[in-house]
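Just the one chain here, laid out as structure tokens, in the form predicted alone.
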Amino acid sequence: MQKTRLIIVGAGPIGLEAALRGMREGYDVTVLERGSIGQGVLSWGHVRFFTPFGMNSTQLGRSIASAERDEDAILSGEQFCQQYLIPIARSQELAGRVLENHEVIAVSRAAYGKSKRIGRPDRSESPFRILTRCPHEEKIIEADLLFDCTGFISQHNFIGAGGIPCPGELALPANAYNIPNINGDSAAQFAGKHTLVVGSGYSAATSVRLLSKLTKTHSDTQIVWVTRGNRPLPIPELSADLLPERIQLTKAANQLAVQPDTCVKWLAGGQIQNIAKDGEQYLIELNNVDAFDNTASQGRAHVLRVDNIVANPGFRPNTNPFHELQIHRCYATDGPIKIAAHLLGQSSSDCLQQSAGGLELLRNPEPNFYIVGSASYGRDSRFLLQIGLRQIDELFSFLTAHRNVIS
């Protein structure tokens, strides 16, 4: 009997774990990755996880990767990729099944358009038709079962007011949305320079903390940190936080922002209106912030002159390849509506307090299509890798019990 063809989009932490599990369950597995293995993780490879290795891996994955790391170890993104993800992808278990530089452009049913057989299980009679762009060609791949595991940083948000690009933002280089690596080749770009950091989450806090370390060798390094809203601190400090790495980051970033005589000037409530290039520098127009005493001033504009921009406004899933499938997405988060509603009912801002929620939340109107991992959270930033690993367990438990429905 022909095996069920499982296509997984994304060779990141969740996609590779799902591939391993799929192989163990007897599926014909192929992983399509638009870049290289773990590319998203490597984009912040110089940054350490908040969470220990044991929370970000599985017993199956560790056995395949021969990972001898202590499960309590805090790894950098690069260590995690080199010691865990790449060995899994290169393992005998997945030999020839992880296709790098295979970008998924569009997905449909082979025989049915988006508006055909609406919400009917018999849509699954027609296989998925996947248009894939490879280095030298475009080709169609078919699948019986499809997972969207496109990962942490599919598509960045924008720093312009209201969440759309402000004039001049689209001209920023792609790496402006990354956390800067002050130990790499880019260190000279920031040392002794004036940098604007925009963002209200842990990525922005990490950028601020890293850039501040440059003052040890370049005392004239300056940072302006712009956050939305008017909170008493840039990053809320969670009570009884169980993650020491997150505690250290939060306290360090907040102290840099609010204590006098640091290299950081914190501007709360700022809205980026315009970005203009002036020679090698940027002119940034902000509204709703007083650049001198950090108090809100509705309607007042201020212009900053900086050497660099670090934009850390967060990420959202790239939903474009899946537009022709019947997916009910949340109008606020772009995530699947069931998971979005589940997250709305969980009031805690601590990602450790989130639960996977069960298989029913993963099901879509499109039969045999599942969004797994951070893409399932849409723009909600509370996702943890351990949530995605639980989703995989729940999903394969269901698929095993309903194998005859899929094949």
Ligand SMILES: Cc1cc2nc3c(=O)[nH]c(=O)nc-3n(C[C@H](O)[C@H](O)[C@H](O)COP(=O)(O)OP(=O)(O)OC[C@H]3O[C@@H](n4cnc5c(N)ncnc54)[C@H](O)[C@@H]3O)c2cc1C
Contents of the next structure:
Amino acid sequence: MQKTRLIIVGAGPIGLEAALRGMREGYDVTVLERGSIGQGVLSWGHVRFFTPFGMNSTQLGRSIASAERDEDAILSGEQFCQQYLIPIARSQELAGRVLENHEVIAVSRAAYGKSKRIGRPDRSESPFRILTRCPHEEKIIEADLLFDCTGFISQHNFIGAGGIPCPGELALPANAYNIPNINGDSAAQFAGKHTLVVGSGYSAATSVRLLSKLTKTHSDTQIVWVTRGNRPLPIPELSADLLPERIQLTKAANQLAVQPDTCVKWLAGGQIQNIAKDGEQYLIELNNVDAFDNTASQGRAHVLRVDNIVANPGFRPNTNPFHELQIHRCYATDGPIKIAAHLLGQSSSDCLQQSAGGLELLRNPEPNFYIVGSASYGRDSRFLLQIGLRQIDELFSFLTAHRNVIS
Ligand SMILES: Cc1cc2nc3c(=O)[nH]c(=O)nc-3n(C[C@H](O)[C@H](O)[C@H](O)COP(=O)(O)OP(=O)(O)OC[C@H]3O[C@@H](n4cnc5c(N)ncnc54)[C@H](O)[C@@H]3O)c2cc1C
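Could the form predicted in complex with this ligand be shown next, to go alongside the form predicted alone?
After this comes the whole thing, all chains and molecules, with the earlier chain placed first.
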């Protein structure tokens, strides 16, 4: 009997865990990765996780990667890739099954377009037809079972007012959306310079904290930190947070923002209206801020002159490749509707408090298609790897129990 062909899109931590489990369960597994293994995590490779290694990995993965690390160890993204993801992808178990530089461009059913057999399980009679771009060709790959593990890091949000690009934003270099690597090539770009950081999450907090360290060698380094919304601190401090790394990050960034005589000036509630280049510098037009005392003042405009922009407004999944499938998505988060509704019902902003929610949340109208990992959260930033790893576990328990349904 021919094995069920399982295609996994994305060789991040969740796609690779799915591949290992798929091989164990006897599927014919292929992972299609548009770049290199762990590309999403490597994009912030110089930053340390705030969750310990044990929460970001599984026993199966650790045994395959021979990762003897202390489970309490806090790794950087780069270390996690080198010591865990790459050994898994290159392991004997997955030999020849992880295809790098294979970007999935579009997916449908071979015999049925999006509007055929609406919501019917018998769409699965026709295999998935996957257009893939490889270095020298485009090709079609077929699958019986398909997992979207594409994450969300490949597509960032925008810092312009209302979440769309403001005039001038589309001309920013792509690396303006990264967390700066002050120990690498970017150090000279930021040391002794005036930088605008935009964002209200842990990425922005990390950028602010890293940039502030440059004052040790360049005391004239300055940062203006713009956050949306009006709250007493840039990053809410979670009561009874169980992650010491995250507590440290939050406290350090908030202190830099609110204490006098630091290199950081915090502007709360700022809406970025326009970005213009003036020689080597940027002129940023902001409204809704009262300069440097953090009281919202409707309509007041300010113009900042800065040398650099670090834009950390978060990410959104790239849903385009899967558009021809029958997927019910949330109109607010772009995530699959059942998970989005589950998350809306969970009031805590602490991602540690999230539950995976069970297999039913992973199902959507398209049969044998599952969105797992950070892509399943859409724009909701509360995803943690431990949730994605739990999703994989629940999914394979279900698939094993319903093996005869997938053909
Ligand atoms: C600065 C920072 C710090 C973080 N710290 C933590 C932390 O401490 N703990 C934690 O749990 N989480 C943390 N996260 C979140 C973490 O990045 C995610 O939890 C994790 O990477 C999600 O794994 P994933 O496999 O779902 O997606 P990803 O890691 O994003 O992997 C998706 C893969 O899919 C590939 N891909 C995308 N589109 C296509 C396509 N069309 N075709 C083929 N391949 C494609 C990408 O190249 C990528 O390799 C952090 C995120 C950031 C940005």
